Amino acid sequence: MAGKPLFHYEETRGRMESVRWLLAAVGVEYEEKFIHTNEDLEKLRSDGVLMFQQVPMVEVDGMKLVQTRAILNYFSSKYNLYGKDMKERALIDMYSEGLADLNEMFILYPFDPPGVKEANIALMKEKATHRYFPAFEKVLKSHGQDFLVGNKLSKADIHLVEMIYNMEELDANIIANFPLLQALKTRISDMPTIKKFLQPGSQRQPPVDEKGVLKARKIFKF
């Protein structure tokens, strides 16, 4: 029997959190070996297990996978979250890439200096409410189904709900004008596996605070 996937990343959300959400949705258990210091990171690099000298890295099925999208795509294919044909996969990729653009801003804003941080939060909220969330509301309205693609849960749905939760940390009412997104959030949040993931004590990581920012700067030297 294959062992559990093993994650190598710092003890924070960052680019690994979307992978945590994905595996939580399908109820797959995994283990994490956290990087706490720059020495931990340099050890991985010197061991030659990071193809591009970067994390996240996941050990799974005899592979050492790097690059977040590659990791997400592998697990999505493995656990049937990637559509039934090429057209559905293209839509799922399109939706996921749009969300990745917004998520990248969310990952990086805690590291912005004062003034810049507030401006970027305002920009994220503006893009969420005027570009991204209206687009996904329109998709759900266009076909009247429960999920974005093929009326079946896909990685795009999971990424979208993760992003809704992220943005609600900045504005609790950010999807107030998007009833179909509200329904999707409820639908996925009520899944037993996600409900468990959303409870305290799960492997879901908390928001990045100042202590986490300082730790990340020390690990990655930036």
Second form
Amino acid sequence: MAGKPLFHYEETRGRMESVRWLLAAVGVEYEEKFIHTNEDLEKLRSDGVLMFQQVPMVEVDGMKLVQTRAILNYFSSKYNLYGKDMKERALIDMYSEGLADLNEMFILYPFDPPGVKEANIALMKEKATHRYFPAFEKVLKSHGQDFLVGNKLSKADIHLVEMIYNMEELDANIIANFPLLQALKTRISDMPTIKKFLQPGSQRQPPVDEKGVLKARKIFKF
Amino acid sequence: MAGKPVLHYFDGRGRMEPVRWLLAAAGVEFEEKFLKTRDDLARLRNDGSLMFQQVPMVEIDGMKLVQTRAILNYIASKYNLYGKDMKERALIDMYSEGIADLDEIVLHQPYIPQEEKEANLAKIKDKARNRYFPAYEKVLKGHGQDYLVGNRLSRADVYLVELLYHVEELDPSVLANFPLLKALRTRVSNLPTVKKFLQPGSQRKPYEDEKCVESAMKIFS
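Having seen the form predicted on its own, could you now give me the structure of the form predicted in complex with the partner chain?
Once more the chain from above appears, this time first in line as the rest of the complex follows.
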């Protein structure tokens, strides 16, 4: 087996952050080659290593994988974060995909023009509070177990806790009315691997700022 | 095991069409309960049947599954259309996700305001001809096999063939320079299950006309 997985992406959260959280949770080390300029991106493209000319791309086990879900699913299978059978996987997928819809808004809102940005932030908070977080609180309440599926840590738990942290950056009290989500957040955050990841100096990326938005626009020309 | 899967959606392609294609290709009979009014959607929501208040939703094996990818992943696993191991699954996922990105633009075309339709169509043509179709032609050329992954039919082939048909509806000459994609489409279309699905009277849905778009807008507004 070659060595550590190698991540190709910008030095920002974007679409790679959920992969960083996932590998952090299972204590798997990885390296990152950051794209800082449009030239860096064009070099990857002309090298023919990006199937659809896009990043994220992860070099792992002899593959050059693109598409975030392909990457997440592979790591989840490899590190036993994908349930014990087809039906558990179905639940994990359903939960993960709901969170991906919310994350999509979270990834994109920094690039919105003023006015639109505020509206989208409000929309995200509304959806988190009235659609997504209640659904997951209900799941935890229904079985009373420590994790969303099969009484065992899965990618769904990791994505959910990541989203809770994300949304708390927009509203510190966003899970005030969701005691079971609070408990899950604490439980996951106390895992030695995640605890380490949450500390300064880890590979976790900070929230995107104005400078980050401008840099992204330069790299991807939009 | 309960019976046939039941698909809950409106009577149109939208996000459910890849599910119809996959079940059909696997030779699995399914029922459809069409949403016709806002009340139909409200009823499903009030029943607690929609985890995130959205459709598609598929009742299958005692579950009420929402989220298209969760549904497709389950069907693909169940009917052996998801490769033989983790690495084949990774390739199938990578290929399927690329097609899904293209499909996201394609499936919206009927619903885009008239004045924006031309620009969206140009985007579809550009991405199909310059990004996606060349990538899949290259995969097939690379191994010379009949299917995208593992020399065996997978969900990636089924989804790709569906998109080849759908893009061709909007851009009739799009496949001119992709001989291997054409061959794949012919091969998959000749499979007995798919052949049946492609014939009139099947559960395959036509391109959404104005009436269909109007109806969908009413349900989901």
